[in-house]
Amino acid sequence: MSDVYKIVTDKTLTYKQQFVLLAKIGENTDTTIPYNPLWIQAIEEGMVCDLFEGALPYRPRYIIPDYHVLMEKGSDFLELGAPTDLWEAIHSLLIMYNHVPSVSSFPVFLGDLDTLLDPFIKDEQEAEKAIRLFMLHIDRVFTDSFVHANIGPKDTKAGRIILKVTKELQTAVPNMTVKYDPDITSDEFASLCASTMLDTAKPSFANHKMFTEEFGEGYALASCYNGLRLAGGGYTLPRLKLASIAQKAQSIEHFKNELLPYYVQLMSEFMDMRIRFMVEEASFFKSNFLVKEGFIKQENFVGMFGMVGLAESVNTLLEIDDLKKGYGHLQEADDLGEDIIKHLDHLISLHPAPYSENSQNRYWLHAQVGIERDGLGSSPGTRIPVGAEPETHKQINHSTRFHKYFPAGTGDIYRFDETWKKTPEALVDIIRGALLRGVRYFSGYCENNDVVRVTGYLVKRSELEKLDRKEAVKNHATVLGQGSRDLAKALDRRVNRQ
């Protein structure tokens, strides 16, 4: 039975989902790029993963348009003038979103929605209706919860309305982040964000000070929690599977000094080939209107060097079987974990990355959130394994050791009981303290929510139940969430109680 036949006869897939999967099969028939046979071998052995980007990259994986250009100038290609009121602004954005590609075929970044829309708000009652319809349209049309919007750090009318309708609609799309800076973000707005997060698993909190120190003001959070430059994006995102590599190691020294350099070099060469093809041969950077009209600039793109399974690699190297006695609980294990990441970052920095002008001519580390087939043997990024998480303050302190190494994205997820909904300001205190200590990104949700955070993306429990009954669901990420729930116990995180 062919893969094509399986796709077109699968009753759990919508037409759009079938279309995307069939297109990927077509793309993978190409053999233009002469990938290193050793890289292919490493994929087959489970040491690395190309995250299913396709054999021939005809567009970057993640694209981060500067939508402020649309608000100020409109678009010649789309035959749109600069919007003059809220309705025109919303419809201009919705039109443009359909023309922003990504690895998933949906836009992974919708813009800083509050700052885009706030200047057009005149009548708050009308604005609430318009923004509610806008958010509903996004959920029903861009059916993939890697679609991501930003708000903050300032308290705005538009931001408050977005939070209000997000609570009411209870949608999994878009994913959302608030850029949080206690010196800029009002306590009241931060509490509204925390309250909405407890109800709908969004927005997550990004460390605005940390990101602006690295990127300047022009940055965005996209897809799961990816930190990327505004008017740029991520070329590609393969990943090292540290848990698998550690199983091959004869010792810690063998792992660090022989295996890591070998696989870093293989993956760097793989990224080089894809990026050179994208920039030098593919049509995207030469002819796409996003480039021609200044919505994106090639020099603002970066290659994202992904990794997963630090916890399991450390426990394997130290021969620790009990998850609650190893990584995340033992000083020796945590020291080794940070030493590995520091060494990995150094190895990556030695490789000159092509077409990476605004990222110090190097690739950036990304703590990849994992995929459903990773199962329990490879935790996302640098996280402590599900079910082995310590108390909240200990988990936060653990995170502070690692987040500084991952400008292209990392984060931890905290699951709370219902009593936290009564005191969202108490949760803001915890988040503020975590970010001040060096946490880059903080996500949370309540244990009984319909909308829940899986590894970095959102799904609805009610849609998971439909999928369990072999019914089609709108959000393609629900399929991934089902696998992560069943194979990696991603919804069984420790519950933090007051």
Contents of the next structure:
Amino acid sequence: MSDVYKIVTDKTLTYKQQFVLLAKIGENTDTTIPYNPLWIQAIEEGMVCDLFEGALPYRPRYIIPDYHVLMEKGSDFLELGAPTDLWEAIHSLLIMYNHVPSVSSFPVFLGDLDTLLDPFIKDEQEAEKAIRLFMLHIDRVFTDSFVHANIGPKDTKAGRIILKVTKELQTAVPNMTVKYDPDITSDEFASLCASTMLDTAKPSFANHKMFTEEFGEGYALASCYNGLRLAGGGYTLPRLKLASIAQKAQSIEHFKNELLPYYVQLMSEFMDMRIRFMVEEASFFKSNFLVKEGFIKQENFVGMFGMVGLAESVNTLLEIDDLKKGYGHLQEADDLGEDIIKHLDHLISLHPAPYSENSQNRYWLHAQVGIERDGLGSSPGTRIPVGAEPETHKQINHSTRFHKYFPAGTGDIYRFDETWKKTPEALVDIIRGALLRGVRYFSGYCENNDVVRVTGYLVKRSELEKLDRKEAVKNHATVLGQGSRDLAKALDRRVNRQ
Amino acid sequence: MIKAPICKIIPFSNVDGPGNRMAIFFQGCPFNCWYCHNPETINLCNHCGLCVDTCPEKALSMIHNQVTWNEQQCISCDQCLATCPNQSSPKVKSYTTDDVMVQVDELSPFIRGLTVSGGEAMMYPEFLTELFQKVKKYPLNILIDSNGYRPFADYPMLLDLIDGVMLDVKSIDPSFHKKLTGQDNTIVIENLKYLISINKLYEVRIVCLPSYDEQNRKTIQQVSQIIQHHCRLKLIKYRPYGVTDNGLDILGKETFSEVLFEEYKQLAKAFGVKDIAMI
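Having seen the form predicted on its own, please provide the structure of the form predicted in complex with the partner chain.
Next comes the full complex, and the chain you just saw is listed first.
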């Protein structure tokens, strides 16, 4: 049975999901880019992973258009003038989203929705209706949890309406981040965000001060929690699987001084080849209207250097079997973990990255959230394994050691019991403290909600149940969620209880 | 250095005052209320050793005639609490203020304040004074949760250090208070008035009981007349969880209706209380 036949006859896939999978098979028939056989071997051995981006990249993995251009000038290619009211603004955005490519074919960034829409808000009742329909449209048409909207840091009418309808609609799409800075964001708006997060697992909180120090004002949170430059994006995202690499190590020194440099070199070359092809040969950066009309600029793109499984690599190197006595619980293990990431960051910085003009000509570290088939043996990024999390404040303090190394994205997820719904301001106390201490990105959800965060993306439990009954579901991420639930216990994380 | 017995420290509590707080529960309470939810905090351990044999994890042992708790081995099944005939717990630890400060320091970025509760925190006023002097180095709000048995007017230095008191008024009726708690309420009522006069009353709590409607109304009415708009009133509905058999015999396993609870709220409102919380 061919892979094409399997896809075409799979009753749990929708038409669009089949279409995207079939396109990938087509792309993979190409052999233009001469990938290093040692890289292919490393993939086969499970030491690295290309995250199935496809053999011949015809667009960057993640694209972060500056939608303010659309609001100010419209688009010649789309034959849209600058919008003059809220309905036109929303309509223009919905049209444009269909023309923003990505690895999943869905737009992974929808814009700073509140600042885009707020200038158009006149009648609040009408605005609420317009924004409710807008958010509903996004969930039903862009059926993928990696579709991501940003709000904040300022408290705006549009922001409040977005939160209100998000709470009401209870959808997994879009994923959402509030850019939070206690000096800019009002306490009331932060509380509303926390309350919405407890009800429907979004928005997550991004450390605005930290991101603006690295990127300036023009940055976005896209897909899971990827930090990327506005009017730019991420070219590609392969990852090192530290847990497997550690299995091969004879000692900590062997791991750090021989294995890591070897795989960093292989992966950097792989990224170089893909980026060179995208910029030099593929049509995207030459002819796509997003480039020509200034929605994105090539020099704002960066290659994302992913890694997973730090926890397991450390425990392996220190020969620790009991998860509750290793990484996340033991000073020696955490010190080694930070030492490894610091060293990895250094090795990456030594490699000159092509076409990364606004990213210091280097690849940027990304703590990848893992994929469902990683299973229990490889925790996302630098996270403590699910089920072995210490008390919340200890977990936060642990995170602060690592988040600074990951401008291209990292984050932790905290689960709370129902009582916190009554006291969102108490949750803001925790988040504010965490961000001030150096946490980059904070996600939370309430233990029994329908919408829950799996590793970085959202799913609805009700959709998981549908999929369990072998029925097709709109949201492709539900399939990933099912795998992570079954293979990696991703929904069993520790609950902060009273 | 002064030490005090502490039965539990909750790093993140969202139910012991405003915002996220560290909550410290002291062991020992001079009251013995019918509806006490954690009767194991009333007395100090007398080292009778009965709990040692019933611990399924062998986390308790007798060392030099003292019941000793091995925290690492404990699975928190609470069999020891069920065994204890003395309304106590073998899981109480003796802390210096420096021991507590280690945790305050670790938690301080994530909390708005600290609440001491119990048991009855005011059994250890010297310890609290020393502790709060150290806590003052942090921008943290400090609240004492108290049953009001000890006159606050006797501790001006302690009161200077704190932001407020959350005071329980179990009953306004002296003889009913005596029956309900085993103790007189004269000092409680004096504390109520005194704390208002110095602007240190953060909240008053009244637990409303099933089948004592008249007592409930009397307490709500008179307390409301005293506090008026000066602080929040928290009305707490009786819940049977954790209550001793003796308490259950008197108060039952059911609570009263939401309709009646709402009437209590309206009563407080009618006497001028503006901020009323109901749980």
